[in-house]
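Given as structure tokens, the chain that follows is alone and in the form predicted alone.
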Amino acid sequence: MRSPSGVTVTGAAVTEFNRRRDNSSFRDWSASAFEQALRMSGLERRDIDALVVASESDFFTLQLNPASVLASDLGLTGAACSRVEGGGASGQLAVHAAVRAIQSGHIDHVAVIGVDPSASQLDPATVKSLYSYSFDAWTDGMSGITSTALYALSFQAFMQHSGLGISELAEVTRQNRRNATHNPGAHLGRTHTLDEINQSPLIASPYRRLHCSPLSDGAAAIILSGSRLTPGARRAAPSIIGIGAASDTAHLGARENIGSFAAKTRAMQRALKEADIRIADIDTAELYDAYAGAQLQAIDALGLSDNIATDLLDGAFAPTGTMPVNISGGLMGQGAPVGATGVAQTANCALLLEGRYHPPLQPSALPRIALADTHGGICTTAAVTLLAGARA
């Protein structure tokens, strides 16, 4: 492993992910997550040099330029502020922007906030239409095709060359929702039977309703600090040791293999190279599972298993397994406010590395290296972050 990047996660917090019915707004959730992360960091507001906000769509927040509005709300006036958007990858890309800002040597502490009211602001039919514009709006979004249909098409191709299928989809759903029952902030903690999953309504073959992540509201925040730590800042905090991002063609049909998440593979290779570690060094992973099949495609693209079907059924990806995946419940269990997703993944990984995660889900042996992975579109934009515990 290379010497640390000089960037540590000194604060981390995730609000509840659910459908808000209490008249609160994205500004309230952002403030709650930020206050918790700031308190954990040991810093003061005046120490924060920059704010990076991840938010997928202005249609959800009904707020253009949300970064400057949140900077004002949070008492960060004077700090540099910006907004990052990359579909489902927005949160991880915001983390990457903050890491590079600190590595520039001109900034010491950055607050990263991911937020979206994906559930309560608009009706589901409108949200479905908006998500279709995450792809090429001319050829996909305006044609009426849905994200579920495109994901399903990609997974159908993946099934053909991987041998994975319906039973593995059901097992991913069952494991992630079961993990979420131990996450007090999760949107869909459920104990599903395989029959219940396999008999839920068909949305786009092979995807059924219970194979899909929910629309959620919520926010997540992390405080990233450089090597020039301000007095009071925590020092024994996890480090971000490698980041990587990549892209693929926006049109699924233009790819050589429509079932493969090639951009994720490239992003992973770049992150591993920067961290100077091997895949085998990774102890736990939070993966982007907008659909159950997307988790299987991610495991394949990231190289986390040589035999996914066996590892899945043998419990290798369970919280007590050899490679725990989505201990939080993932998007399918914890929930999916899009802008918050990647920031929450990074926060969860940092808390797991420190032994601060929810006790029923915290591995008894502290993981040393953690992976956070997101993508936008059908893995059109991929972003990977690698973190190491202070004792790694």
Second form
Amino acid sequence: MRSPSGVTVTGAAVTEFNRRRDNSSFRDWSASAFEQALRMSGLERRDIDALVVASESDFFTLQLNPASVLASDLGLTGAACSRVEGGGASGQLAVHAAVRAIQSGHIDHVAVIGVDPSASQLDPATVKSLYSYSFDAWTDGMSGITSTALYALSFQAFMQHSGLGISELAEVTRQNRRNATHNPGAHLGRTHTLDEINQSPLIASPYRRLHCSPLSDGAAAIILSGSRLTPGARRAAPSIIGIGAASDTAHLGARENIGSFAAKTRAMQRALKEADIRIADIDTAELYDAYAGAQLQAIDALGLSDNIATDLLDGAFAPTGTMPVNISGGLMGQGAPVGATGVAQTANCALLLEGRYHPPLQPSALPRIALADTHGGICTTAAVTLLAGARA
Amino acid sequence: MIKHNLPLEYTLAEGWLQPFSSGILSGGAVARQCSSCTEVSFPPHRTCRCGDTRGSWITLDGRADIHYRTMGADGDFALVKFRGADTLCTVKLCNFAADQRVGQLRAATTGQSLPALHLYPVQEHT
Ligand SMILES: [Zn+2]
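Now that we've seen the form predicted alone, could you pull up the form predicted together with its partner chain?
Below is the entire complex, every chain and molecule, led by the chain shown above.
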């Protein structure tokens, strides 16, 4: 394994993901996540050279240039600040921007904050319309198609060539929500019966309501440091060993294989090459499960299993399995404030590698290498990050 | 709580997509054919999958076959292939029976300003 990046995750924190009813705003959640991550890093505010903010939509924050506002709020005035946006991949792309900034040699410590409000004060039809602009608004948008329907069409094509279907959707749903019951910050920790899942309202066949991730309020923060400048107390912190990003056609219908997340495969290959590791070296993965089927498509595209149906039923993806997936509960269980998701995945991976994750979910054998996988659109923008524990 | 009321009415210029969107308004499917590899894309690709930007606009008859279909509370949508096109397109299905597989675009109704990829069922006798 190579460690070319020299980037350490010195601090990591995730707020609760849920629907806030306490009159708090995205600025409060960002401050809370940042304070906690900064404390963990052992650094001072003045040490932070740059702030990178991931936030998908001004429609939800009603704030253009949110990085400048957060820099002031967090006492980082004077630091370079910018925002990164790539739909659902925003958080992971912000992590990548910070990694490359440190690797440039001109920046020592970067704070990455991912945040989005669920905009639950808007009526649901408006929120649905706004999210449909995540796809090509000038062409696909003319059909009025929703995010769930577009994902459903892609999953139908995946079902045809993979042989996976309704029972696997139910099992992913059960596992992710069950994991979330042990995550005190999760939006939807639930113990579902198969009947509850299979009888929940049909949104876009084959997707039912319980196969979908919720829209949540929340924030996540990490502090990244050049490895040579990592504070002494954080010498055991995990590092980022490889990143990869790629894109696919904006039109789902223009793809060679409608059901495959090809951009994810390409992003993964790039990250593996940079880290100089094999897929078999990965011990745990946080995957982008906007829908239960998207998790199956991700496992397939990332090459994490040779037989998904068998591995799923055998518990290989459970927290005690051979390749634990979405220990946090994923987007379906932990929740999904869009800009925060990718940063939260990276934070979760870092905490798992350090043995600092929520005790009921922390694997007894410390994982050595973790994968965070995110995408935007219908896997139009893919971004993956590989992390290694200090003892890897 | 701080209240904001923000009514927005967008009128976006169509730019390069103008033949495509005006085609839909008049009930036609105006596609793009690549000069190099002859692939026909609908919706049109400004740059073909082969990498060439040169091409011409061609009008298809607006008839399409369903490849994948999804139904539920969000509506009735499909990935269809317009006849004469090489790529699939997402459309909204209007009044399709469960076994109906073929549809046709229709011209916009009076007063409708938004081009819409809406498909209406047609019976084909073979
Ligand atoms: Zn071509």
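Residue numbers count along the first chain shown, from 1. So that the term is clear: the rigid core is the largest set of C-alpha atoms that superpose within 1.5 Å between two forms. Because the structure is a prediction, the values reported are computed rather than measured.
After superposition on the rigid core, the Cα atom of Pro319 is displaced by less than 2 Å between these two forms. Once the rigid core is overlaid between these two forms, Leu202 does not reach a Cα shift of 2 Å, moving by less than that. When the rigid core is held fixed, the Cα atom of Gly141 travels 2 angstroms or more between these two forms.
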